[in-house]
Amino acid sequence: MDIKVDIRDRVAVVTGGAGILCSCIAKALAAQGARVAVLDLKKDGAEKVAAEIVASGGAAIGLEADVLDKGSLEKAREIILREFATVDILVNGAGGNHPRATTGPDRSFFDLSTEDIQKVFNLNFLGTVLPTQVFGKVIVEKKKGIVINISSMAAYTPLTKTIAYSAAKAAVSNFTQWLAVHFNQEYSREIRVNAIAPGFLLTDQNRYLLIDAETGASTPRGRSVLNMTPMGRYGLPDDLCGAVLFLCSEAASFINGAVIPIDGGFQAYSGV
């Protein structure tokens, strides 16, 4: 079998794609030869994304769209259509935690409020439903396309002090499943739905749980993820583009339903 990737002038929409993880997958993806809508809360980070994917040759517009928002991602998809004309592939990579959503030796778990936990979840589990239902609209009238959803490794097993994000992550699992089983039963068999679980990846959210700010040394946290790491290091966001290629290419077309583990083998470590 020939695997190849070939995606181009499919038209991919990349939501947080101003963040560190979905930026490198929206290059990865126009790379192949995808015409990427770049996704981001903070505009200037989107268009900043789109302008470097355009100076390496690709084809790309960064628009502003809160996750959030049904109307702000209905705007976006309007424009989206005018600029590209379809929607081939979404990958919903929106998410992230916060230290308020999050328990530690200031903030205990009755300490947290109603309102910072929801937050969190619903960045991460509303966050990847409202882009689904309205750039996956576009998916299902071509009867044709493919969604990525960006799930945890806290979604097997909660990860300690996390308790929104972990669930969350849960929830994006679970609802990656249902959503793949309702497309195909209800629209078509040529929609696939998949979710990556990356490991221990250092970014914005969780910088401040793995590593020193004074020393710039790992935290207790820090040394027990890379202990309990068996490839012994954190991942890179080059390791997911990989994978999110993979599940975009023929190579994958029997695959749906999935949630695919990065994580250096901390899945499959016991800890003996």
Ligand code: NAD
The other form holds:
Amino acid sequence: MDIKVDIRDRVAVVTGGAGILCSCIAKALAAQGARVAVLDLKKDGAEKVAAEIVASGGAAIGLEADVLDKGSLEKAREIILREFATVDILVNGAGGNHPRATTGPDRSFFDLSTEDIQKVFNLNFLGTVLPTQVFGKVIVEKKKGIVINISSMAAYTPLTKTIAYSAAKAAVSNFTQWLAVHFNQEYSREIRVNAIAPGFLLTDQNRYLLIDAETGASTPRGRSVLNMTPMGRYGLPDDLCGAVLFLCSEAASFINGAVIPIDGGFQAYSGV
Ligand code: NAD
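Right, and the form predicted in complex with nicotinamide-adenine-dinucleotide of this protein, after the form predicted alone?
Expanding to the full complex; the earlier chain stays at the top.
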């Protein structure tokens, strides 16, 4: 069997594309020949990632878009359709946790505000649903395409402290399965919807939980994560890119509604 990623000239939209993981994913897609629209709340960040892709010979545009604002997503879609004519691949990458929606020594469960819980829940769940409504429309109209959501280990078993994030990522995994069935039944059997569930990568959203800012040593939580990861290390952004390229390739032609753990074995390990 001759397997190629073969996404040359396909148009990929990556939300949260200025972030650590999704900038890497955007670049990996572009390196395989896809034309990439890098979307982020941070206009400068999106433009910087797109410029880096163009500088290395790829095709990309960087656009400001808020995944919680349908109007701004529709504006981005208008530009993408003008520049690249279509959308083939959507990576719903924008998401993350926030300290204000996380329990800790200074914030008990009972202190968490409705607004803070909603902010984190909405960013991760609605922030996946709304771009799928806007860009998925193009995919269902052409009856072919790929959606990749980003779930988390927190979706399988909730992680301590991160109440809204865990709940929202469980909802993202659930939505992935729901949407795979819905798109196939209502629109086309040539659309695939999957998710990746990264394990622990050391990024800005979790650094404060895993590394002591004063000493630079692992926090007890960081030690526990590494002890629970049979491969004994944090993940790297590149670890995710292979899985995303695989899901975009013909090699994954019958994979649909799946949530793939990329976690160094974290999810497989009971701790005993
Ligand atoms: P990151 O903070 O580096 O990137 C997130 C990006 O999303 C940022 O550039 C931010 O500006 C953008 N963003 C935030 N709100 C937005 C909005 N409303 N509209 C558009 N863009 C917005 O985080 P990351 O670690 O690269 O995470 C990327 C994805 O991977 C997230 O969904 C995250 O939950 C998930 N994830 C991360 C880890 C990890 O260990 N880092 C583990 C599991 C899952």
